Amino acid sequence: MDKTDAFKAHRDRAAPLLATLQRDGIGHLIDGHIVPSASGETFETRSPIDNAVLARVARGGADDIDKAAQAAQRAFKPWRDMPATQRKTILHKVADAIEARADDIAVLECIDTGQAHRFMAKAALRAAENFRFFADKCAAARDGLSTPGDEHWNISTRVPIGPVGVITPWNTPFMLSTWKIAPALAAGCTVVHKPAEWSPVTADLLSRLAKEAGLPDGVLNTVHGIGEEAGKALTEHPAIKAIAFVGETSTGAAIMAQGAKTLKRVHFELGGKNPVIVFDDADMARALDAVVFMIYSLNGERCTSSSRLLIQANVAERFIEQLIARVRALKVGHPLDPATEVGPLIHQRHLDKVCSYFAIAKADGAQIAVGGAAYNGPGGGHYVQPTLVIGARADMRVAQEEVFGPFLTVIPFADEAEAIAIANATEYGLTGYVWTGDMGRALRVADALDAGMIWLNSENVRHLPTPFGGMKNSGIGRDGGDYSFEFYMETKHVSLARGTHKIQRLGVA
């Protein structure tokens, strides 16, 4: 099938799905039932491709969150006490359901978020992989340690913390939702999910697929709504024991404050201004591929994007010349077109934010080498030209603030020490990427970078057992493998006496 035929096939697949959305709208899933908001209020969700209304969405509030939290609380003990092998079977069935609808998920995600199909097709399959990986860990979730002493056998075990809240973002929302929800369910927790209001479509599909796969009522509840309403009610609800959140740093700070009264445990995956450092002895062809991929894929709307290129000064001119040619050649277009590499941004407000940095870059004295304007894409939606800023300094706003779009800032450096200083000179610390042929230098730089995740001579390649998370204003806690269970479970210590240790006797003459 050529790209033209594939484009038509994607649109043909989307048509009946969109017709159903427009006819039925999107409701909450609470205690196994699709329901409207208690208030009866709704909001519109629109496609970034052409601003067309996709559906009317139930606008949840405190009453809806309360019903969902109570349902999660009722379902918690039966789900917790279900044999781990049975939970594993159910979660594998959820993964099967996701795989069976992977094509539908991909086209809906493209239309709802503006992400290119070439990435969303893989994201749907990664979502199924998330459920399979954590399903297989159900039986081991309670595993602890044996730490014997002289007079006692000491063991630890883990127990699920209880009903938890999951608040997910609008960029690759289906995959990121499963990245949070799957380990929570595998741990034995129940979930109230509040998806981003800008991308509710596939969250609705996820909740339906989970129910159809046999997930018991109340184990996964989905309440749509605005962050300041439904989100705030979720973070403050006393039945919710923990909040897992992916999004902006300022929102994470607000959530921490809102959950303080009920002493909620929090896990935050927040913003980033991630450096990719290219030394003069790097494999320049591979480094160039990685630099372009890690900022312009997924529309640059990803927390791990390498939005700052730190390039050694003695090779900067040639590298930037090649980079300019690659950025100019990027294909901006309809997200369902297989040729598209950059689609429309999620929302008009976000487009306005990204475009505001064009004037900021110029005011600070940097030069826009490529892009620097909105783009008249198919459908007339929220398109922007892939943008490359050169001649920047580390203290400029375009080198400090998260733009969260297809926007790369280039900063030259003289030597290893300066590269590390520039890389660390932001409030963020999520990821870092280092390109060099000197493995000693690679390890030194990795050790010195203030970042929770570092790739050496590689772009971001996810490996599910590894820890995912950031330092500084990029987050709190880690996801992935056993690290997820540390968040969704409480550790319990049990000490067994041998019966031989001396006990002090009080009150004896």
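All of these numbers come straight from a predicted model, not from anything done at the bench. Numbering follows the first chain given and starts at 1. Between two forms, the rigid core is the largest collection of C-alphas that superpose within 1.5 Å. First, how it differs from the form predicted together with nicotinamide-adenine-dinucleotide.
When two forms of a protein are overlaid on their rigid core, residues whose CA moves 2 Å or more are considered shifted, and H501 is one of them between these two forms.
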Second form
Amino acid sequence: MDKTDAFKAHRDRAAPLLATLQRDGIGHLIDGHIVPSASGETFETRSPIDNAVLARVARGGADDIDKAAQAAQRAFKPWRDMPATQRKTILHKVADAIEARADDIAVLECIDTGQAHRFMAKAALRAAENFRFFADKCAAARDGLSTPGDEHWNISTRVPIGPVGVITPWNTPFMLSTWKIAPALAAGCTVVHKPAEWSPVTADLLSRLAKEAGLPDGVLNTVHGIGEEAGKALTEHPAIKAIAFVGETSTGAAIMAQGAKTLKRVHFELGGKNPVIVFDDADMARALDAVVFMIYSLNGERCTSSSRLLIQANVAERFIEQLIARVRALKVGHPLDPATEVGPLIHQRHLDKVCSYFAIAKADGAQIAVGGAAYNGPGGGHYVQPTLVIGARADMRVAQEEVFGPFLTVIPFADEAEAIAIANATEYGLTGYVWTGDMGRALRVADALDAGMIWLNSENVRHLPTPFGGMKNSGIGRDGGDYSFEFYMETKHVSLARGTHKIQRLGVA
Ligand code: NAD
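So the form predicted on its own is up there; where is the form predicted together with nicotinamide-adenine-dinucleotide?
Entire complex below, previous chain first.
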């Protein structure tokens, strides 16, 4: 199929799905039933392509969260106590259901978020992988340690913490929510999910698919709504034992405060201002590909994006010249068009935020080498020109603040020590990327970077068993492999006496 045919095929696939959304709207999934809000209130979700209303969405409040949390509470013990092999089978069936609808999920995600189809085509398959990977760990999740003492045999085991809240953002919502929900369910927890209000469409589909696949009622509940309403109520609910949150750093801080009264355990995956450091001995062609990919894919709306390029001064001119050509050639367009590399940003408010950094860059004395304005794309939605800012210093706002758009800030450095100092001089610490031909230097820099995840001579490549998470203001905790279970489970210690130890005798005359 050529690109024009594929574009048409994506539109044709989306049309009946959109008609259903228009007709039925989006409700909550509570205790296995799709229901409106107790208040009857709704809000609109609009497409970033043309601002068209996609659906009216139930606007959840404290009452709806309470019902969902109670349903999750009731479902918890039967789900926890179900044999692991049975839970594993159900979670694989959810993965099957996701795979069967992968193409529908891809087009809906594009229309709801503005992400380009070339990146969303595999999003559902990755989500299915999340379910399969953690399904296979259902039994091992409870494994513990044996730590024998002289007179006691000590063993530990893990038990699921209880009903948990999962709060997710809008950038790649389907994949991200499964990344949190799948390990929670595999651990034996039940879930109340509050998806982002700007991208509720595929969360609705996920809850329906999970139900159809045989997930028992109440095990996964989805309550739509506004962060400060439904989200806040979820973080404050006493039946919810932990909150897994992905979103902005300031929201994470608010959630921590909101959850304090009920002593919520929190896991935060927050913002980033990630450096990609290119040394003069790097494989420049591969480095260039990775630099462009890691900031201009996914509209730059990506927590792990390398939004700061630190380039060694002696090769900066040549590298920037090539970079300028590549950024100019990026194809901005309709997200369903297979040729599109950069689609419209999620929302007018986000577009305004990204565009505000053009003036900020200039006011601080940096230069805009490419882009620097909104873009009139198909549908007239929230498009922006891919932007490259050069001549920046590490202390400028464009080098410090997360823009979360297709916006790259270039900062030159003289040597290894300066590269490390600049890389670490932000409040964030999510990822770092290092390009060099000198393996010793690569390892030295990896050791010195304050970041939770570091790739040497590579862009971000997902590997499910490895720890995913950030330092400093980029987060608390790690996901992936067994790390996810540390969050969703309590470690329980059991001590068995050999009957040989002396017990102090009190109250004996
Ligand atoms: P956001 O913090 O505005 O919203 C995220 C979610 O939190 C939404 O569902 C929202 O409704 C909810 N929320 C907002 N206020 C709340 C409150 N007071 N109580 C409870 N819930 C509340 O983030 P966003 O704009 O949707 O997403 C973009 C951000 O997410 C960026 O900063 C990005 O870096 C970050 N992100 C991080 C990762 C990671 O893994 N580190 C991954 C993706 C996105």
